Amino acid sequence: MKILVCIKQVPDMESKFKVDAGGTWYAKTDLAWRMNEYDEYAVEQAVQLKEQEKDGDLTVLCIGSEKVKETMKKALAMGCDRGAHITDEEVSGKEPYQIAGIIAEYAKDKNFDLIFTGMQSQDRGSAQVGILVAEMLGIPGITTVVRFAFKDGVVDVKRELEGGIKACVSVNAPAVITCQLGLNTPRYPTLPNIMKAKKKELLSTPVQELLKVEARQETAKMYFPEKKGGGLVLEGDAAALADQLIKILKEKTAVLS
């Protein structure tokens, strides 16, 4: 069974972010980097499936500069068999359709039975890449998965919908699965596995060989939300509050003029 899991290197969300000089992304200086949290659940589920299937073979894919190899090594230490590094110094400037196109181009002739991704990335948060990969490959895609099972070529999942509702879905492999928080508990790599990861195959491919689609959207500007003034809390009985509210609306807004 051939499995692919796609991960992304993102800044630690506790970092102090600044908008970069171009005004379209965050500045990358003085940031700590880690594996996207949603992708950790995807890696764990992929590793569990590999361990379940006797012939399981698991590749981890990541797009980015040489720096992302450190994040890939964590996935290798968690149990992935090899790494596919797509070299791209300008990955932050690519929108979700392009990212999905790169992944689909890599995967199209490799006959993966299942492809796992995180539900979304913590920095961009588009939640589009996984489902776009499924569409480009012409296979089923199931999003926001919180429970996963696989048997005899059939995927049975529970996916999270809005309002706390869950949906049970079954599809035949091949398929793409995007993983939501709470799907599992990602393992911590042990020291022996960290050492083994250093010897595992980690091959790089230039992004130019795989990027076959044009961008469909462009980031015009990135900025922090403007700070607004504090709120006003009114206290008292209903009649007095109504009078106070009307007075404030007349004096400070154009609602009642």
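Numbering follows the first chain given and starts at 1. What we label the rigid core is the largest C-alpha set whose atoms superpose within 1.5 Å from one form to the other. These numbers were taken from a predicted model, which means no experiment stands behind them. Compared with the form predicted in complex with the partner chain:
Taking the rigid core as fixed, one finds a CA shift for D243 of 2 Å or more between these two forms. Here D109 does not count as shifted, since its C-alpha moves by less than 2 Å between these two forms after the core is aligned. E162 is among the residues whose C-alpha shifts by 2 Å or more between these two forms once the rigid core is aligned.
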Given for the second form:
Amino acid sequence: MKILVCIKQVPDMESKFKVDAGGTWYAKTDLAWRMNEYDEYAVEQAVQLKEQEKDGDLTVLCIGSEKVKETMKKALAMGCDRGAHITDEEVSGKEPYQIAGIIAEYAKDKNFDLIFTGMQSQDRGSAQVGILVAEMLGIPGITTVVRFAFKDGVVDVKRELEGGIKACVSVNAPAVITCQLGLNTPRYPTLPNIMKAKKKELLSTPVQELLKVEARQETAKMYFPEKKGGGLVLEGDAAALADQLIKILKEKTAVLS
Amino acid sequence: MKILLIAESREGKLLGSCYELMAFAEKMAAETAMVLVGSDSALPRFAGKLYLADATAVGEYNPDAHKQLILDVVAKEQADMVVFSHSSYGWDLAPRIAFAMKAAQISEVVDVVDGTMVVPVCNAKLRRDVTVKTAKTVVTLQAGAFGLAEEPTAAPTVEPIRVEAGGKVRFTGYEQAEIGGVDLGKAKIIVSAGRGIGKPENVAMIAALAKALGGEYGASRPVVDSEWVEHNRQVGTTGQTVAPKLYIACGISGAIQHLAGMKKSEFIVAVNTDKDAPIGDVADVLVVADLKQFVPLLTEKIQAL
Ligand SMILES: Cc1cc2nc3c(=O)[nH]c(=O)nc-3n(C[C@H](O)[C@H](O)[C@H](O)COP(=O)(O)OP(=O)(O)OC[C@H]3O[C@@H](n4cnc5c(N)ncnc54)[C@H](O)[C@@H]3O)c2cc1C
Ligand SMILES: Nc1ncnc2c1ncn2[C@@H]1O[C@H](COP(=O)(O)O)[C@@H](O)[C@H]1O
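Following the display of the form predicted on its own, present the structure of the form predicted in complex with the partner chain.
Full complex below, order starting with the chain above.
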């Protein structure tokens, strides 16, 4: 059984962001980078499936600069068999249709039984790539999956809806699954597995070989939202802050009286 | 410009988000028509044409059939733009429609300024203006970003539509959210734990503060997903919606899905080490501090009152 999992490297969302000189994306300097949170669930599910199916063979794909290889190595240490790195120094300028186009071009003649993606990327947050890949390959796609099971070629999943209701859905492989928070608990790579991962195949392909579609949209401008204002910001020594807050709660709310 | 609005229905009920779609269209000063896979006993108030398919025949979740229904109407109405909510329904269907229409899709639009769509980036810390290069556009709207000044009163002109119910994806039913235990909706004071608490042992200090205040404790989703706190205490779109007199968010960044569940609280306090955390946008008071120090101190001082 052939499995593909697509991951993205994103900045830690607690980073201090700056807009870059071009004014259309965030500056890439001084950021801590990690695997997109939703993709960690995708990798974990793909690895579990590979372990379940004896002939499981799992490729992790990531489009990005040389630096994304660090994140790919984590996926390899979690249990992916090989890495397909699509080298692209300009990846932040690629919109979801192009990203999906690259992935579909890579996957089209490889007959993957299942393709896992995150439900969305934390920085761009478009929630498009997974379904677009499915449409491009002409196979079914199911979004926002929080439970996954696979048996005899049939995928049984639960999709999460608003308010905590779940829709139970099944589909025959091949299919694309987009993974939502809470699908599983991603494993921490162990030291022996980190060592093993160093020997796994991690091949780079220039993006030009796989990019066959044109951009359908672009970012005209990136900026910080106007602060809604009004809110009071308290900083300083914790004990003094506690006193300040109690005073405010007494004045502004009835909860402490 | 003609915009096709895609309303949603769940378990036979029309979702109110269809009025947000109308508000968006109003802002775009566009002509509209609407599509709903739902029931003729739960129609939106809408002064226009409503293409209605029967959900009991098609299935509430059937992406292949819903896609075909929408595309048929797009062709018939010659729509330039198709608008969904950025919801579990919208983000599942919108890319399928965009692909078929050879259209750009702009996800999670929060505003339109002089015709330019604005979307959030990086957990709403940044925003970007998006321009499209295609003739047609598909858009999903962030929940709550658009609202009508007044709800319409008109009844739609209904045109029934149908499609073969088949499709590759089989929907077998809903699983309801677990209920029972606490009812956060009734609590006057809620203190919530976010991922910033760091480890499960620290739920206790959040619960202790809630107790000292005579309230309940809640949590953001990652804390629930990690099973540090049970699901019926989750606040947000996939948990509960609350509006207590006081909401204290500890170590919660303020993602839109969390805000949607608590921003109507009367007074909001956030405790966060990150001064720029988006929770600051809705907080009346943002205490920039390490919750592990601050929360126990605050609890002690409140107990001593
Ligand atoms: C479809 C969908 C539905 C969702 N539904 C929900 C929902 O119902 N409810 C929900 O909550 N989320 C929901 N989410 C998830 C949501 O997008 C966010 O991922 C989540 O709310 C983040 O939780 P958090 O703020 O606790 O964690 P993070 O975003 O990781 O934030 C942690 C915060 O803690 C701060 N911090 C770290 N250490 C400390 C410290 N020592 N002291 C003080 N502060 C500290 C950090 O600065 C940061 O701001 C949903 C997501 C999707 C896609
Ligand atoms: N640069 C990339 N390389 C590989 N996969 C990606 C990339 N960008 C996005 N994806 C995948 O597409 C999913 C959805 O991304 P998005 O549509 O941008 O929200 C992510 O969770 C990843 O699985």
